[in-house]
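First comes one chain, alone, set out as structure tokens in the form predicted on its own.
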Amino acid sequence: MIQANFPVVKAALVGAGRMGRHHARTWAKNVPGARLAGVVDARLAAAEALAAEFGAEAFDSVEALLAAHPDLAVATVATPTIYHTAAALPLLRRGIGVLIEKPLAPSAAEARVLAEVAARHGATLQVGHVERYNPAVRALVAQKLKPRHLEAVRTSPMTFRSLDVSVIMDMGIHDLDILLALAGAPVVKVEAHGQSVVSQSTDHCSAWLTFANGVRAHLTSSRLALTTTRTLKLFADDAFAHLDYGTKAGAVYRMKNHAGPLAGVQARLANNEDLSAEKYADMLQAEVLDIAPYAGCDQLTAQATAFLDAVLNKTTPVVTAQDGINAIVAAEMIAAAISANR
């Protein structure tokens, strides 16, 4: 936790776009111990408008920000992905803690450069995989289930945003980070298919992932759907779990709670009984995920607060640079598999 004896520190935002507005509001209003001091955007008018809204100064470059605020403690980089490295490097070289929106960089090679510079200058570097702070995800992780198979689906209608990257790097990267965290091992094999329909990159992807420990996962990412779906299913030897990222709800079904009913159904089927009138859902005992311990604030606030805590107390952030690299490596493996199948 952020200690009371720390003074209020200066925070900055780089990138005054749609996500930048959310981050600016978070630093300005929601994080104890922080004050939004500056907003940076090459479009100075955009930076000025956002800075005025939240009582900060506007700058057209990171260098100008650093000249005005040499005592800056933390910054969020929320520029388009292709500018992440250029925006973050001057901050990291000053030892400033940097929270970079997902994905960490446009490539694993650039992500590794960011991680190396952060380590060399003792700067805390965290990746904005904000689904790690989803109350349902945190409640599921607390169950400590050992997955054998995972299924992640993230689809939405086309928004015509973030078309500078593929749907894998835009939407699927959220799920890759969660799948990697739950599997607890790197991806070693990928089979994938994808289509480019609206943008010049992949807009729809279906991928099978095999992890080093034998866990398998199926990932669906699409920005061509008619409806929004964001779900995760986990299959273990002794349980099944599912959650909905959007509603922040989920449940666990344990084999031990269904041994009796299952044996009864099997016996009746063996006797050729007609069970078509039975309701399968009535046979299940759901343990609803308890999100109450994790629902005290929105995900961006939880993320920024935890990040500031890691910076001030010099602890490891929840989502490390290596986590960000691993997600990009998996995304690049999917992209390569899609290209091989075209």
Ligand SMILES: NC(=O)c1ccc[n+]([C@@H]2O[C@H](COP(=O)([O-])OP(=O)(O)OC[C@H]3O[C@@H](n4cnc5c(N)ncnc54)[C@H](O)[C@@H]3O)[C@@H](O)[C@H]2O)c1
The other form holds:
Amino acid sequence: MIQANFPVVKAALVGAGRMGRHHARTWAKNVPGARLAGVVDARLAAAEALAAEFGAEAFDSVEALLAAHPDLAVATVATPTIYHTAAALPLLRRGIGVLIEKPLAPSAAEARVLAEVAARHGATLQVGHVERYNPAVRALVAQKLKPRHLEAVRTSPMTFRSLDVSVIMDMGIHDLDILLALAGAPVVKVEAHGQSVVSQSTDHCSAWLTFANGVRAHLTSSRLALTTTRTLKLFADDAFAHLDYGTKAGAVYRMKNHAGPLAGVQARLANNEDLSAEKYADMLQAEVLDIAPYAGCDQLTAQATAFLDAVLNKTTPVVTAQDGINAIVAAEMIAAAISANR
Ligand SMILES: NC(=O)c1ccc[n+]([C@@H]2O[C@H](COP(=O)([O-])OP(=O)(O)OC[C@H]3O[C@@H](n4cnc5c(N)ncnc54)[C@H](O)[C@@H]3O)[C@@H](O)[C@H]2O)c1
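Output block for the form predicted in complex with the named molecule, input the form predicted on its own:
Below is the whole assembly, all chains and molecules, this chain first.
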């Protein structure tokens, strides 16, 4: 935890767009121990508007920010992904802790450069895989289930945003990070199908992943859907669990709680009994996940608070640069599999 004896440190935001607004508010109002000192945007007017709203100074470059605030402690980078590296490198080279929005970079090669520069300058680098801070995910992880198979679905109608990267890098990257964390092993094999319909890159993707420990997963990522869906299913030998990232609800069904009813049903089926009047749902014992929201704070605040804590106490952040690289490597394997299938 952030200790009371740390002085309040200066934070900055780079990229005053849609996500940047949330990050600016988070640093300015929600994180104890930090204050928003500067807002940078290539469009100075955008930086000025956001800085005025949150009592900070506006800059049109990271260099100008650093000249005015050499004692900056932390920064969040929320530019479009293709500009993450250029925005973050000058900060990391000064040893400043940087929280970079997902995906860490547009390619694994660029992400490795960021990780290497951060390590060389002793700068904390965390990736904004904010679903790690989703209370539903945390409740599922706490169950310590051993997955054999995972299914992640993330679809939305086309927003015409973030088209600088594929749907795998924009939306699927959230799920790849969670799948990698739950599987606990790297992806070794991918089969995938994808389509580009609106943008120049993949807008819809369906992928089968095999992890090094034999766990398998299916991933659906689409920005061409009519409805928004964000769900995860986990199949273990002894349990099934599901969660909804959006509603933050989920449940676990354990085999041990169903052994008796299952045996009864199987015996009746073996006797050729007609069970069509039975209510399947009534036979199930759902253990509703105990999903406690963060006390008085949202996922971005939980993420920024944990990041600042890692910077000040010099500890490993929850989502490391290596985690960000691993997710991009998996995304690149999917992209390669899609290309091979075209
Ligand atoms: N965590 C999430 O759930 C989530 C959701 C949406 C977007 N994102 C990520 O957030 C980032 C930003 O997305 P957005 O939708 O806010 O984009 P946006 O286009 O709304 O905003 C980006 C801003 O960055 C500015 N900018 C561009 N290049 C710059 C540079 N070199 N230096 C400084 N400013 C620059 C632009 O002028 C713009 O104001 C992306 O990496 C995206 O993947 C994350």
